[in-house]
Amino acid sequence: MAETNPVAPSGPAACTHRVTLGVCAGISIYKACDLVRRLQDRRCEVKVVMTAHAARMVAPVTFQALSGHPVITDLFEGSGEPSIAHIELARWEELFLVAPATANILGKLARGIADDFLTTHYLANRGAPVLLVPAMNGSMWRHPAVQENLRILEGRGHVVLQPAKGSLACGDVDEGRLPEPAAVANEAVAILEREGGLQGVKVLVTAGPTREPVDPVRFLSNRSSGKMGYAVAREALQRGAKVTLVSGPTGLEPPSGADFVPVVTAAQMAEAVRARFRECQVLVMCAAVADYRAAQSLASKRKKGKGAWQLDLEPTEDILEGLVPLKGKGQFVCGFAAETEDLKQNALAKLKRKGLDLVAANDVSREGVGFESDRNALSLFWPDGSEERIPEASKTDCARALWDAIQEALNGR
C-alpha cells in the first residue's frame, strides 16, 4: 500500500522538531527533495543545506520552495567576510541529517576537513544527532576508506542508515542505494524521539576482552573486538546518559563523551567496575572477561627451545557474581552470554545464579555474528522467562533495540 501524505505543517509553530539537512551531489539527490516532504509529513521543521556539486545537480531554489527556508551554498556573505551562520545553525538544529552522504562528505567529516559550509557546520555541531545517510556505487561503499571513515564516524556516536541494495545508476544491481525518503524520515523521527530518554541516566559499561599474561609478550584472550560494547555506550550517550565505558584492550576510538577507563586484566576490570558500581543506575556487562589465567605468570619471556611447556590456569574472578551482594534498589543490570550451545538454558541459568535483571545471549558458534563482526544477534531473557529477539542485524542497531528494552523496563518500574 502506497503511504499517503498528510499535509504539511503550515509554520514553523505547528513543528515538534528542527532538522538540518545537508545535501551532497549524488544521482540519488531526487530522492533528498522528497524526503524533506516527508520529514514535515512528520512535523518536522527543516533548513537546507548544499555542497557547491549539490547545487549543479539540483538549483537552490528547488529545495528553498519545499522548506520554506532559504537554502545555504557558500560559507561566505556577499561582503567577503566569513559568515556565523554555521555557528547559529548548530544552536537551532535538534538533527544534523546527511542524505545523500557521499564518499567524499564521510572522509572530510571523519578526518574533520572543513572547506566548505557543510563540513564547517558538522564542526560547529552543539551535541545534536548526527544521521547519516550513505549513497554511492557498491565497490565505492566498501572500499576499505570509505568503511574506516565510517568506524571513525559511528564511534563518534553517530547513525548510519546502511544503504540498500537494488539498481544503481552505474547499472549495477548492488548495495549503495538511498534508502526510501519514508525510511529515513521515520529514522530521522526515532532519534529525536529517542533522545533524552536517558537524559541524566548514569551507565555503565564493560566492553572487549581481557588478556591475561603468561609471560611478558604472551597472554591468555578471546576473540572479542569490542565493537558490540562500543555501540552499546555510544547509543546511550546518543539518549543522553552519562556513560563510563571500562574497556578491555581493543583497536575502537572510544565514544566521544564517555568516561573512558581502560583495563588489561580481568582484575583490573573487576576493580574498576566494583570501584563505578554504586553510583551508577544501570551496568551493561558486555565485556568477554577471561575465564582462566595463568596461576603463575612468567618473569621472562620463554624461550622456544625449552620444549613442551604446560600450563596451570586458575579461574578469574567472576565480576557479576561478585556484584549481587552490591546491588541497590533500583539499579539494572545486564549481563550477556556468549553461548555455542544450549543458549537459553545457559543464558537463563546466568540470569538466575547472577541475581541479573536481562541477559543477552547470542550464539558465536554462527559466522558473520558475534565476535570480531560487525552484525550481531541476540536473544533478550528476563527473570519472568520471557524472551525477545533481536534479528541479525548490525552492532549499532542491536545497540539501539537493546536499549529500547532497557528503557521500556525502567519506565515501567
Contents of the next structure:
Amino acid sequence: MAETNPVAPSGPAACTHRVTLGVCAGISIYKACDLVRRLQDRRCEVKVVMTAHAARMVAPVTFQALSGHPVITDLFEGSGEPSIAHIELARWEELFLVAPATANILGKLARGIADDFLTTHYLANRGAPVLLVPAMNGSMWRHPAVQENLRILEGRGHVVLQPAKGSLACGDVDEGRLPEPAAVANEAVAILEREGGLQGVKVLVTAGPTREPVDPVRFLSNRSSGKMGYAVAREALQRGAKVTLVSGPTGLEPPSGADFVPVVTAAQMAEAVRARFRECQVLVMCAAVADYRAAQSLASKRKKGKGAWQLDLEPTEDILEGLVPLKGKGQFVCGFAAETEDLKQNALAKLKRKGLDLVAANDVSREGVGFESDRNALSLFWPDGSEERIPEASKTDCARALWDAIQEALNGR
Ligand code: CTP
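For the form predicted in complex with cytidine-5'-triphosphate instead of the form predicted alone, what are the coordinates?
What follows is the entire complex, opening with the chain shown before.
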C-alpha cells in the first residue's frame, strides 16, 4: 500500500459525495486500498463492493476498515435469502466507480451479465454516473473484444479512464497500468461536481457526415466519424441535459438517454435541426455537413461502360446560416470549423457569418487528431476575438472541456 494513513473514515456529515467503489481482481488491487483514502480526502463517503476473486487477493476486512462500512462480496450474504442490498446501494450512490476494472468485468457490464453482487448492482443503476478504470496486460487491453466492450460502455455514457503506460506486473512495459489513485479520485470528484450542471437544459447536437446520393449505389460524403459529436452529446447527458442528437450515418452506438434522430442527407439534417431549434437552449453543430450535392441524382446505377463521367454539383443549404434569423435571445449556438490553414481567421469569419456564440476550430490537416481519430485538439474562438486552447486529448475529454467553457458562458449571461 502506498501510505499508512490512520484509519479514520470520514463520517457522513463531513462528506459531500457518496461513492460505491467496485473492486475486481487485478494485481493493481493494492492501489484500490489507497483510492479509498484519496476519495475520503476529497470528502467522499465510500462503500466497497468486491468480486469473489478480488476478495481472494485482498481480504474484505481491509476495505471495511478503510471505508468504515461493511464490504459486500456476495449476493446471498447474511440471511441466506437473496437480498435487495444491490438496489439499496444504487439508491444511495451518487457515483459508481470500478477500479481496477478487469477485462472480464468490462465484458459482463457491456453485455448485462449479472452473476454476482457487483454486476447485479450495476444493472440496478438509477442514473448515477459510472466511472470505469480498466487495468490489465497491454495485449488484453488492445484485444478487439475488450475494445468493443469499451465502445459499448462509452456509448452508454460511462466514463472510461485510459490506463497509464509503464511497467506492468507481467514484466511488460506497456499500456494497462491503473492510473495513480489521486488521479482517479480527481476524476471521480470532477464527475460528481459536473453532474447536474446542465440539469433540465435542452441541448441539440448534430454529428457525423451527411451523404449526398449520386445514383442508387454511390454517394458524396466526407471523413467525419461522428465521434466528436457523440462525445459532446454524451457529456451533455452526463451533466443532466435533455439531449437530442441529430446524426448522419456513423457506425456508432447512439448514446442512451438521448432523443436520437438519424438522417442521411444535408437537406434532411437541415429539416431535422430547423424543426427542433426553437425548442433548444443550446445547439452544438458538430456535423460535417456536405457542402455540395449532385445537381441530379440518377434513378438507376451508372454503368462503367459509359466512360468518363462528369458530375454537376450544386451547393447544399448552410444549416447554421439559415438559423440566424430564427435565433432567440437566450439561445447559445456553438459551431465547429474544420480548417487546414489560417485557423483563427477562417474560424472567426465563420463565427461572424453564422451568428455563433462560440466556434470550436480544429486543424484537420494535423496527423492523429480530428477526422476518424479518437483524439482531437480544439481552439475555441469567442465573438470578442479571444481564444482558448483545448490541447490534444481524447474526444471525451475535449467534449468535457468544451462543455466547461459553454457552461461558464451560460452562467456569465
Ligand atoms: N455547417 C452547416 N451547414 C453546412 C455546412 C456546415 O451548418 N452546409 C456547419 C458545420 O456543422 C459547422 C460549421 O457550419 O458547425 C462550419 O463548417 P465547416 O465545414 O468548417 O465550414 P463551411 O461553412 O462548410 O465552410 P468551408 O467548407 O468553406 O470551410
